[in-house]
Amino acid sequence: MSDIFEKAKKTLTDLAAESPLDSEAIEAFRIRYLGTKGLIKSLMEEMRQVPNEQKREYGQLMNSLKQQAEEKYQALKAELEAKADNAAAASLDLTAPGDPMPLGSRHPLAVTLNRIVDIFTRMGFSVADGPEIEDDWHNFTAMNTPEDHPARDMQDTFYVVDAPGILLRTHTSPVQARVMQQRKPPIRIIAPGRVYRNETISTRSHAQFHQVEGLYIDEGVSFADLKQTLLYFAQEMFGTPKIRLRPSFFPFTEPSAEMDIWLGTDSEKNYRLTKGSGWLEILGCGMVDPDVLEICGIDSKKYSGFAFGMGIERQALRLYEIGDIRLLFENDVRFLRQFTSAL
């Protein structure tokens, strides 16, 4: 049995003396010692010839041989990879220009919003923000829409199952409520942001869209102030010569109105867009209902105000003559590149 032990010890000695230098030699080392037909495998098979009293010693020798072969193989691989990395780093030209990055563009919704914000900030409005996950009170009750109000049917939304009274806001009006609670008049803000509606049967293509709302509260604010503010906005935004205000209903304004801009019927496009009337609806507006002021802690006998709201998608479609609202949500780079010049 000494021949088997001598053979195993010689294999261990030869293993220690091995020093392959390249990947092919290292792979040959692995096959010779650790392969299915390698030396260690064949020595393992000779275990049956070892007397029982020596099997434990032989097994320990085999385990040591296998462990050393595996460790050496891994060490040789790591050394070879380190040499390759060092060689690559040495050949790297740090002065070479980097890979060119393609030029992107702003999304048309972002461009449109920035344009709206610019117009209103020039009129003295500041930008206010609020949470998209709202509570029922700020989203509905503070806007003069109690739980049993039929207007809630027009703004069905998404509710958080494990948190009663918590929902995704249906408009940015909760921002107005929070500002009225936190500040004293005069208040002059616009509130842009994402809003959500559960409208599976709707002309809208998405449950999420974007709004910007405005609020002005001070002593002596009248409907004439509202009209002049919106006329200036329409002229700056669309270059339209005139606007029209039509009676409407919103639970948080009284009186309420829809605003149309004049496009005319001199072109086939405008005739089709306005259905022959020359007028195109843009936004909703009205004087803030005194009940809303009182709910939010503002004296309605001393202060009055107006509010308005518009969908940013609608403004973008009109401003850039985009024929399909779905294009705004597909993130097609070919479509978005058209707006690089609009920055």
Contents of the next structure:
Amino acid sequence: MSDIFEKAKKTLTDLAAESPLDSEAIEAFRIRYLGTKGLIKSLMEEMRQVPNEQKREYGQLMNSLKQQAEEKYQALKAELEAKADNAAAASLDLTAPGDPMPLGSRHPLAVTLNRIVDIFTRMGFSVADGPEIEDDWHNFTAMNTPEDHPARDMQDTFYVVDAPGILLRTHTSPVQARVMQQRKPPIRIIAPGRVYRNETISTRSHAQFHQVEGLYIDEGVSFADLKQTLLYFAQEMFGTPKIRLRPSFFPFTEPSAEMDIWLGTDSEKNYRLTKGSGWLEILGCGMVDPDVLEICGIDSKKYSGFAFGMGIERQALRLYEIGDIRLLFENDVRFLRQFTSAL
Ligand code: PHE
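Form predicted on its own done, so how does the form predicted in complex with phenylalanine look?
After this comes the whole thing, all chains and molecules, with the earlier chain placed first.
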């Protein structure tokens, strides 16, 4: 029996004398002592031959053997890692240039919107917001759009299934209603955001696009104010010398107009863009219909105002002379990288 004890004790002294240095030697150490076919495992299997009265002592010996092998293995590994860290630190050059972090660029739609916001902010407008998932009342009823109006047709509007009266807003005009309900005049806001229309997806139209709404309500606001505000905007935005207002119709403004900017026909590009007329349509606008003021809780005898709404995509195409609207939505970095702006 004593040779088994001898063998175990020898293993213990051998273990203490081991000094593997590199990771391969350390792994060999682990396999030799702690492996499934290792020394400790085979000594454990000898347990059967140990007489009962010595089993306890042998067991303790096995335990300390196992513990010491495990501890030594962990210590050797830690030492090796520390050595590797020190070597890395020694070769670290703190004066070397850093890894460059590629900076993205703003999306052309964002740049365009920021320019629009900047121009109106300078005129005293502030930015307002409303939900993209709207209710029928704000999107249509408050905007003086009767039940049987074609704009309410399923063809144009995405309705939320299982939620009667809930839809994806078809324009930013519902923000007008929300602001009028919440604030007292004078009101001077613009409201940019996404809008949705269920149009057939063709090369030209999208189910989702962006608009900016404008609303100005105070005592004595006139059509002249509308005209001057929009002229200033067009000059700042496009550098155009003049605008043209053509009579139009919107249920929520009276009178209503479409605004064109003058590009001229000097270049072939402008000739084509304006179909030979020199004028490019930019937005819809008008004096807020008194009925809309009343529906939204504003005294139409005391106050008047104007509103306008424009698509941002159209302005971006014009501003950057982008030929195809689809480029704005493809997220091709080779295209997007071309737009840099401070705004
Ligand atoms: N909401 C209209 C549209 O989507 C634009 C508009 C806004 C017209 C405000 C007049 C006043 O076409």
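The term rigid core refers to the maximal set of C-alpha atoms that superpose within 1.5 Å between the two forms. Positions refer to the first chain, counted from 1. This one's a predicted model, so the numbers in the text were calculated from it and none came from an experiment.
Domain assignment between the two forms: T121 and P100 are placed in opposite rigid parts, by better superposition fit of each C-alpha.
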